[in-house]
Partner chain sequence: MSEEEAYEFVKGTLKEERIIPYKEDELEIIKSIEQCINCGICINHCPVVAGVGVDQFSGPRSIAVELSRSPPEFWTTGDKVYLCTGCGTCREVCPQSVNIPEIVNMIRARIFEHRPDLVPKELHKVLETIHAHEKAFAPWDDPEDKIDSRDMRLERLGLPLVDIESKESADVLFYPGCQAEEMAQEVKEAAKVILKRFDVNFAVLDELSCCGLPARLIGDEKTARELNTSLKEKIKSLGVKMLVTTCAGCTSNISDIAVRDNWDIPIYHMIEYLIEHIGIDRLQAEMASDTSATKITIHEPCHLIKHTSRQILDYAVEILQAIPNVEVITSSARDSCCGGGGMVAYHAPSVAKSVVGINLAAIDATSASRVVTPCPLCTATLEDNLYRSGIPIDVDDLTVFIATHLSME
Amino acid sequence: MADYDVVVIGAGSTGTAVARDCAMRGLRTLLLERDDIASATVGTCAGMISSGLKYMDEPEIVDMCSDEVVHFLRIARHIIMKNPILTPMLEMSDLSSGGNFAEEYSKRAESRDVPPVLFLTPEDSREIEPSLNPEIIASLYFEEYFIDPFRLCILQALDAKNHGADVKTYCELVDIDVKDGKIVGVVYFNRITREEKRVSTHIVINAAGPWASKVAKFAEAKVDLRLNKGAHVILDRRVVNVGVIAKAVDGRMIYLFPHENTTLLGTTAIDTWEDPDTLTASHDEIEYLLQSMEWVIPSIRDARIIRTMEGVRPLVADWKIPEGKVTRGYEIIDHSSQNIKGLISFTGGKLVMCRHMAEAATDLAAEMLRVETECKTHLEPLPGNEDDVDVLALAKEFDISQHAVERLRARRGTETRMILELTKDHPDWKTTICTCEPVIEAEIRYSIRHEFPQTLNDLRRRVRLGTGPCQATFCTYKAAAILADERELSGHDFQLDILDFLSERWKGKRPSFRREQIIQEEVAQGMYACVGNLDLTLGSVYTRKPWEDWS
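Going by the form predicted alone, give the structure for the sequence I pasted, one chain, nothing else.
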């Protein structure tokens, strides 16, 4: 008997959804991720579970997206928020295209519990969002849902584990065993233990996103992708009260979305042949976004850029057409057509489609295994979504600020009480470790014990540690001390993890530096070097300093 029925490669939104679906159907499942859960493409998206109206030329995709929004509201409403959005118009020609959008959007609005599209006067628009350009002639108002992509992925992985799946992070695929044209196993390298392991399996599902081609090559199979990169700029405050979607300098649509305690400005869309592992936002991409949004939000440059991020979309390989015309749907490749039985790969897709993609792939896997099971991922709630949470009552009961409890609830749902219960025996765990979000010590300790983070970077994805305006300047050491205590790390590992964390933060901060930001960063680096002695820490063991150029 094989060790597993299915091995899933890649723990992004699709990979974790596949692992969850497979495990819920009783398949013996292993999920392998070379880094951490949601550490790649999905971690660079805006979190919008779009109703798909951007793709009106593909009505089947619009219908699928609308249906998937309804499913997410059923299974993951505790990590979802509804965001009002305005599309300001500066030219009369915008009104006709807006009318087409309004008609199609409104057809599906009721099923998603959102109002139909409204046309607003300039006065009404600016009453909702005072920072809009006073020269706008009208705007469209509609509402969309946003999900925390990090929490979605970790919850899907945890639910897969709850249903019997094995989840292994920091385990990199190094080979796929093929015998007589059939998948028989995989070999992976554990980057923590430095050990290599071989396991047998009947099926490999390749959910590696932009790296799907590389994964397929291990089995001498082929996956064609049209890689497309997109940049986001993260601003240090909520620049707008509602989302704003506007035309960019080239006529594409870009957006400005309030996100937690910050604002996301995005996104670019450029065909790329660069290594997805080394991409950072370019100066031109940053200026493209800022200048384009400046037409409708003239004060956009008053905010400080705290970070940039660049992700790569693994689009379906449609060539010789403009990027904007490439389908945003997905394809599933059964590599038996390439004489490799038991290998399944994805191309294309979007965050909102991840559950649907997983269902389709798991249906195919079950058919190959001759297992008759039904998908229930659209019905069964994810962990934390079992009931409502009374934030006011919990804040009063545990004597913690309402704001801190609400932020905790938005990540944890019904787990909120379990975390707060920890403070009864440890009142000092009410301490706020990351003041920007905020994050209390009890949540960090709970995450370390139950969500298998290995590093500070992993904790960032679990609890939003260090993602606010100060970019971890004041919480790094405190959080590292908690991680070291829980995992019994040596002083050497404690300092190494801090350096790794700051280096990762640096990768996203460096592209945006200009004028006062350079001075502010010098102050922050002075704190690490002079107060923390990180410029001398570890000597030759760790030679790259966090402020050095990654190139």
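Only a predicted model underlies this, so the values are computations on that prediction, with no experimental measurement involved. By rigid core we mean the largest C-alpha set that fits within 1.5 Å across both forms. Residue numbers count along the first chain shown, from 1. Compared with the form predicted together with the partner chain:
- Superposed on the core, the two forms barely differ at E60: its CA moves less than 2 Å between these two forms.
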Given for the second form:
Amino acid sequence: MADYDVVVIGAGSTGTAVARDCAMRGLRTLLLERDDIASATVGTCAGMISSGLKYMDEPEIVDMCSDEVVHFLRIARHIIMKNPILTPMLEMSDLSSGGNFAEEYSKRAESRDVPPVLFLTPEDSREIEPSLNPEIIASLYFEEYFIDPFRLCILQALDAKNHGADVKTYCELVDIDVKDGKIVGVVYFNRITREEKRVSTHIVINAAGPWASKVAKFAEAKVDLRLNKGAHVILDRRVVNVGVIAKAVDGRMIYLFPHENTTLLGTTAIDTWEDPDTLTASHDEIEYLLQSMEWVIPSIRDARIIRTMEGVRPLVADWKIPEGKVTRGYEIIDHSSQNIKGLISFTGGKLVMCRHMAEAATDLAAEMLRVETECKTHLEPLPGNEDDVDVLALAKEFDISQHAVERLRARRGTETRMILELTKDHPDWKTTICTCEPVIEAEIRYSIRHEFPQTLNDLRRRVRLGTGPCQATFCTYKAAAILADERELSGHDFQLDILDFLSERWKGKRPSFRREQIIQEEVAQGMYACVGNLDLTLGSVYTRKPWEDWS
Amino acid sequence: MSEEEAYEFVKGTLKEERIIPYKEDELEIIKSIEQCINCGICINHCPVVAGVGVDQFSGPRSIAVELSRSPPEFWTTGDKVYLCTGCGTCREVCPQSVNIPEIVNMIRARIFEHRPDLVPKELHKVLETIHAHEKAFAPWDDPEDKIDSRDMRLERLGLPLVDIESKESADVLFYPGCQAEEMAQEVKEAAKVILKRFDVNFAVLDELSCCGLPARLIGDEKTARELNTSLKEKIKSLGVKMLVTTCAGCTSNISDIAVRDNWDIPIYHMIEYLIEHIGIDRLQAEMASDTSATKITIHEPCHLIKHTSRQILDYAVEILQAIPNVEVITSSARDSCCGGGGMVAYHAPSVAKSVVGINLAAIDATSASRVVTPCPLCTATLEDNLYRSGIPIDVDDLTVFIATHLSME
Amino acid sequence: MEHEYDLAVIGGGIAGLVAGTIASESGLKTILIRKGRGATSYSSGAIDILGNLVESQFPLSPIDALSTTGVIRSTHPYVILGISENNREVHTELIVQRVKDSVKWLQRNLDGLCAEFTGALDQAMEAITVLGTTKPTCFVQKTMDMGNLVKDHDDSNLLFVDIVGHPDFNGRLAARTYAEFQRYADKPVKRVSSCSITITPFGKPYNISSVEVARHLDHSGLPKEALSELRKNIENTGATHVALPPVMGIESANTVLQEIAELGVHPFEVLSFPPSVPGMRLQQSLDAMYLESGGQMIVGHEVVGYDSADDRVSRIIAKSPHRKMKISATSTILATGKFIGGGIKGTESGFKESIFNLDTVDLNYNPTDDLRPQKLTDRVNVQYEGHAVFSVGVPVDRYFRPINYDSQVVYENVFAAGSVLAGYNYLVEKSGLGVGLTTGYTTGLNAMKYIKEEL
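Please show me the structure of the same protein in the form predicted together with the partner chain, now that we have looked at it in the form predicted alone.
Let's see the whole complex now, leading with the same chain.
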């Protein structure tokens, strides 16, 4: 018997959804991720579980998106927020895609518990969003749901684990064993233990996103992708009351979305052939976004930019058409057609479809394994969504600030109590570590013990550590000490963890470096370079990250 | 759906999602708050943090980088934001001048509008009084008692009662504020004595109404605005050229709204008026020289120094030094909040008490026999707490202190 | 109302307060205008003179490093100190003399205040930080004096002590780091260990801020339980030295440390991150020094405008929340700091000095007015050369008067001091307070000369 029925490659939104589905159907599953959960494409998205408004030309996709939103509201309500969205028009031609947009959206609205597309007068629009350009002639209004993409992936991975799957992060696929045109196993390299391991499996599901071609190549199979990069500018706090969609300088649509306690301005779309690991947002991309949004929100440049983020979309390989015309649907490739049995790959897709994609791929895998199963991923709640949480009562019971408990709830749902319970034995764990979010020590300890983060950056994805305006200036050394303490790291590794997290934050800060962030950086450099002396102490042993390399 | 119906629907969603759109003038505050670099200097200087610690009151920086960042979650900040005394120390020490006092008001306004159940109930009671009487204090049951109380205070201080002869074409409106109008009547009367001595052509309001600060601090922005409008109309109808007040809170609040609402007249605290319009020489000439030697210490009201200008207290020292036989001794906590601000004392008296405790110890450590402060609220707060702590030091409002040191006519 | 002074100092950090004190103690009518607190308040407790010279390959003592600056970069503020009156050439002995003078002067002025400091210019010091790393500096607050820890490292036994629920310092990780790094540097102490003690200023063992511990200790001294926890751990480990978080009091840290010393150890505080208690001590002491000299200070006022005539600034306008003040002064010292202090602003299109709109330059006096800030940064966040952006400031003449891109003095009566100056990167050099002190001292003297018409 093989070690596994299925090995899933890549722990993004799709990979974690596949692992969850496979495990829930009783397949023996291994999820391999070369970095951390949600560390690439999905970690750089806005979290919109889109009703498909951009794809009105593809009605069947819109249907699917709409249904998936309903599923998410059922399984993950605790990490979802609704955003009202305005599309202000300076002239009639600012409307995105002609007349059928409103109609297509509206006919599916009711099932998602949102209104049909509405029209608002300029006056009413400005009541809702006073920073809108007074010159607007009207605006379109609709509502969309947003999910915490990090928590979604982590919860899917944890749920997969709960159903028996093995989840291995920092384990990079280095080979796929094929025998007689059939998948028989994979080889992976554990980047932490520096060991290589070979396991046998019947099926490999390639959910590696932009790296899908590279993964397929290990089995001498082929996946065509159209890689397309996109940047976001992240603004401090919610500077707009509602989401705003506007036509960009080139006629594409861009958006400004309140997201958690930040505002996201995005996105760009540029075809790319670069290694996704080396990409950072460019000055051109930042200007493209600012200038485009400036037409409808003239004060947008006054807002504090805390950082940027850059991701790569693994689009379906439709060529010779603009990026916006490429289908937003997904494709599942059964490589049997290339005479490789047992290898399944994805191209295309959107965050909202991840569960649907997983269901389709798992169906195919089950068929290959000749197992009869039923998908339940749209019915069973993800961890934390089991019940409502009384924030005020918990705050009182545990003597913790209400806001800290509310933010904990927004990430954790019913897990909140479990985490707060830890403070009964360890009252000092009530201490706030990240003052922006905020994050208390108990959540960090809990996450380290149960959610397999290896670095501070991994902790950021799980608890939003260091995502505020100071971009980890003040939490890094405190959280690093906790991580080092839990993992019994050496002093050297403790310091390197600090440098690694600062590097990762700098990756996003540097492209948009200006005004407040210069001041913020003077503080950070004052702490870690000047006082902490890490510039002199560790300069020689620090290994440059892919995006820091000169070559 | 018509556009009107659409708007109504949208308002429903906003309410459900707990989104209260920022108003245009609030965007300025948001811009200021975005400047916070999380350095925590404010934590080191916040008097509430000093009084109760960061666990109970997470401090100004937490308001800037944490509690004010996500409007739909403002409702959860009620356990912290109502503990801010609004002293403005954080804004002053802040390298970025982040406007914490205003963001606190803004968050409170949102809690008030959206979750009035989470506003401390004692504050609702204050609002009832304000709504009923347009003042922060209920009027006396028997107007005769009020007069008796006033006369008793005047007699104790040896001050005459000044009748205002004419208020037609007065240059100056003297505005005592709620506290001196209803409670500390000696401050109002002392101010009249001073103004008369220097032949100022002044008027007072027949029916004083509140400047709106308490309502604003509670978060009832609507009531505050109504009071602002009502006061503006009263003042406009008098046609005065300037407003002089003896209250620190009124000075800063009216200075603020007078600019915002285009009152087009300057606002002065009595101290500023005396220095800038009467002049220190005239003032000095009118001071009695036969008073006994007194050692005093000054308490500096936050609403003057941190919300208006530190210059005013330099003026106060100048005036006190012009009074014969008065020695001014500096207390190490002279500019530390007395705990009387931000409406905290109404609902969290233990917090207010911890804050004033810093002052009491410092005042006690001076060899002064009297505290002088240019604010009736600080006067009352210090007087009450010194008395309760058994510290035998008297407190005078500075206006009263000046009036009682004028030479006999 | 118009207020008249001989000297107006804009900025209340070390540079401004030193300049103001120098002027005021020699009888000039001086006013210091200050908005809020700045980088001086963030002080770690170390007074860096020149900890690291990027251009030099070897670690140097401050005096040796200063002697080298003269031959390295003519734009460095220390080098400007060394320009001779006679032949306008740089003399390193002038630099060293000026630094010695100002350090001695400050040491005398802070004597007996809570930021009293210790150290020597001819010795490099490796002070321990909250991370457990060490940092090259020159002077530290007296409470941070490590005694013979390093000198007799073979016999030293160091115990790191942290406070339960106080997140700013983790003794266990600091100990681990210190032990490893000292071993690597071949200067290991005999033993390194750590322990936690309990100090609960408000009765709760969590969310304890540094300042509240310091105030608590000022007020009530070290709690008995904490002292006995310490005694027990010292006995168990045989510690000779105790490293504590820099929160042992604002005013009375020396007394608290004395109490610990009676347990038979040498206790000291480690260097701190902001919001720092040592920073409070330093700011408080410098403020006291200035006020003692008879200078006036107006707090909470930001300079928002000025009038100028005949190449002189004749009047500055300062604004508080609701009032404006007009101040005319014969001379003005600009000591507004860099980005933290607000002296220099960097927008996406370039850099400007924020009060007089002066031209700004970088390390080598290249213009930065239309340079995108990102271009003055490195891809790697924390590394040996640092980021050039933090050397942006105003260029000055040999008297520290700001000059424009044509090398002309902008206003003959305006002098600049401290981190508003260009030509050096205090973060990598570890020279922040040192440059602030010496340039403050020097501009104070220069302004005096100007006012007495001797410049």
